[in-house]
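Heads up, the chain below is alone and in the form predicted alone; it's given as structure tokens.
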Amino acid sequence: MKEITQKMRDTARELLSSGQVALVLGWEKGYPWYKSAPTFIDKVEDVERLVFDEFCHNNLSKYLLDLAAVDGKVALFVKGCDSRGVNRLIQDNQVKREQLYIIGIPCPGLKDPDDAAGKNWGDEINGAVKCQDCRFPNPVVYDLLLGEKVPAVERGRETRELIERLEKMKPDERYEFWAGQFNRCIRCYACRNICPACNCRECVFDRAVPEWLGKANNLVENQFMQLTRAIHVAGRCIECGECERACPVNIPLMALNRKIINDIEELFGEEPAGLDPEKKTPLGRFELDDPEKFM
């Protein structure tokens, strides 16, 4: 991975002495050793600041919402996960492709900080659980790749082996689960404010009229807030894993976004989000063809 920075280093000094581009968003390290954090780097100076390593998690789509006044354009580098953040956002009318210099680097899997944290540089790491599923660690769109594409490597099962537990469940028994899970949410917005997917200007649960959504932290309005969030994403989810990683308690978000995308590949054939800006999703169109089996 440090060719890969150095070519990251090389192609920010390129572009922002050149004058194609205003601002370069990538990762630097920050601490401790397992964390890489966002970077906004707008002079020569400062590229050497950029790093690629097994721990750059932070998906950097989501950071164009807050760049829109920034005057020129913007190079972010993506890994597959963040390139279909940034066609989430461009099918979205949030941002303009041609505002965009985005730079491609194929993943090979990232590591998880708290299986590193403890350890020292070079030790044995479990890989992170947001890569176990990813279908497409190769960036979906570019405009410059750097490095060689890597094939998609099952990593494990975790999420998928707790998606059919419980899909084996009786429906009580799976509402305890989710309900033992979302007790205790504690509202922090993490997964909301991580999420490409989630990128309304002004969010439904911010709203205080009406009030749709109680401030008291209590199961009943937790359970609201997720489970209208998994809706509101539902086919438009990347699959990038940020929410869960994001979670300070740890709720495996990830199973309930996934079985809602199961559920929609199953009635609508595979169309996984973020690839084609141009494509309606399977929830935003209509065909007279449609199944019509859960009506």
Contents of the next structure:
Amino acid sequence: MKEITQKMRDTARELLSSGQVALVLGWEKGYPWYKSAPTFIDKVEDVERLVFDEFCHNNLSKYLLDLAAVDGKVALFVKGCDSRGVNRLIQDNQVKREQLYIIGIPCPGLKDPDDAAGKNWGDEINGAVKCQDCRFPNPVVYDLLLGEKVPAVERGRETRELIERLEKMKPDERYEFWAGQFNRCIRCYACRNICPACNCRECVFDRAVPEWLGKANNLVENQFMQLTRAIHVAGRCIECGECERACPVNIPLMALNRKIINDIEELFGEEPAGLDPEKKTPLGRFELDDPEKFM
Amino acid sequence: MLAIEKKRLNELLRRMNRDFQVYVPYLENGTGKFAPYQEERELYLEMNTLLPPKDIFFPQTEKMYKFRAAGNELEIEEIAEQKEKQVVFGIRSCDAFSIDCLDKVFLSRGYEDAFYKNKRENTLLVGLACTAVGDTCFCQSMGLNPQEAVGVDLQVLDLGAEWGFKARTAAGQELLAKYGDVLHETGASPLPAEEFKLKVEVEGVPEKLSRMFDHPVWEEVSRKCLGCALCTYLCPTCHCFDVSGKVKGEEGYRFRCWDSCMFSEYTRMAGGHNPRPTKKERVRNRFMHKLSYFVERYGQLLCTGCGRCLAKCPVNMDITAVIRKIKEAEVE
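Can you give me the structure for the form predicted together with its partner chain, which would complement the form predicted alone we have just seen?
Up next: the whole complex, starting with the chain shown before.
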């Protein structure tokens, strides 16, 4: 990873000093040692801040929504999942491909910062749950690729096992399970705000008139919020798992997102979101031979 | 000092729970929080809770009054105040000081918030000294002692095999007398707290901030912020709320619920104007409130160094790094 870090800095230096890009989006070391944070580099002398390590969780594509006013091209580093986020935002006309310089990093799978808390550098740390079932560790779009491509490896089954368990439940049991999860939701909206699929100019949940979602924290409102969100990102979720990582009360949001992805793939054919920016999303298009199993 | 063997702590809590509603820290789905005592459950006393105890006094959603309006008739019914005596057991120094901050907000300067006051006055606080110090803890830098909580009635100290009790108020003294039969006298001395890994120098920051409203540092600091409310909802001192209501036919009720200065609609006015239009203004407000405005109004910081925001922020917004940046910033 030190090699990748060095290549990141060299690339950023070249892009900025030649004037090819005005801004580089990357990661820098945060605090504690098991956190790496998004960083914005617009001066050559700051490129030394850039790092790539097993805690570079943030999907930087989200920040493209803030950068409409940047005068010039923006370079950003992407892992496999993040690159699908970039494609999705291009698909939604949130950013133009020609405004971007995409630097891909084949991802070896990241570590779980919560498991690292209290430990020291060099200690054994569990892999991040969000990387367990990663199907696309290699970026699917890039202008430059740093490092060798890596094979997709199954690292665990936590989310898949939960989905299998949920699928076997009776509807009432399943309801109880999710009610228990959503009861804990503190409605901080970290899941929404970190998600690149959440790019509406005004979110329905922030709407005061009419007030679609009440501000009271209770099961009914929490469920309405979480299920609306899951259905809203259906067909557009790029499986970066950032919602679940950001959730402070450990709601297994990816089990919900992943179940919907499985269903969409089963109903409409294998087409994970964000692979092809030209193709319309499965729920964003209509075909006469669409299956109607749910009718 | 009076003490109880650690393995017998449940006996004390069980007894206490007969006389009071006792809140203790538990681990639920990996999340530490204060919840009503249940005999069969295992306590979580290793580290601080992720969710602060502020909702015991200031619930996330709290009904205020009910009403019925038919024609020209209006009936208003206050929602019954909670009168039950309660004990919060195991509160850390950072969180105890946060309650002192909330007391200043809800009980001082000429207005007393009846909802808060009722719960606060009926609550005894039992502090728990920290021996382990988390990676993101920095209460010491904010002037607190991790082993001596401000404003608690009793302080619990870790004596190794026993929990020791020191009364801090008359009410704490009474508690010890009441449960004296399950306690014994001990000569053991308290284990010290570990060295803090995270330190920050805050001296001069509040005064300097009052001259930094238009400083470019806010642009830089706010850039990575996502504008979610995670930091404010996990913060033991954040106390903003919104008042809304529910109406069904002729009846309805008003309630208040936590709000956050990080939300875009927080300062949005009727007509759509928003004096804090971007996250730059919102982030500035959050840090200004914690480190400057509150100090101006109440003479103390609104950050207790609990480190929850730093531990959980999905983009690693770090208040100690912000403080360092403010220290380094050049001001005209």
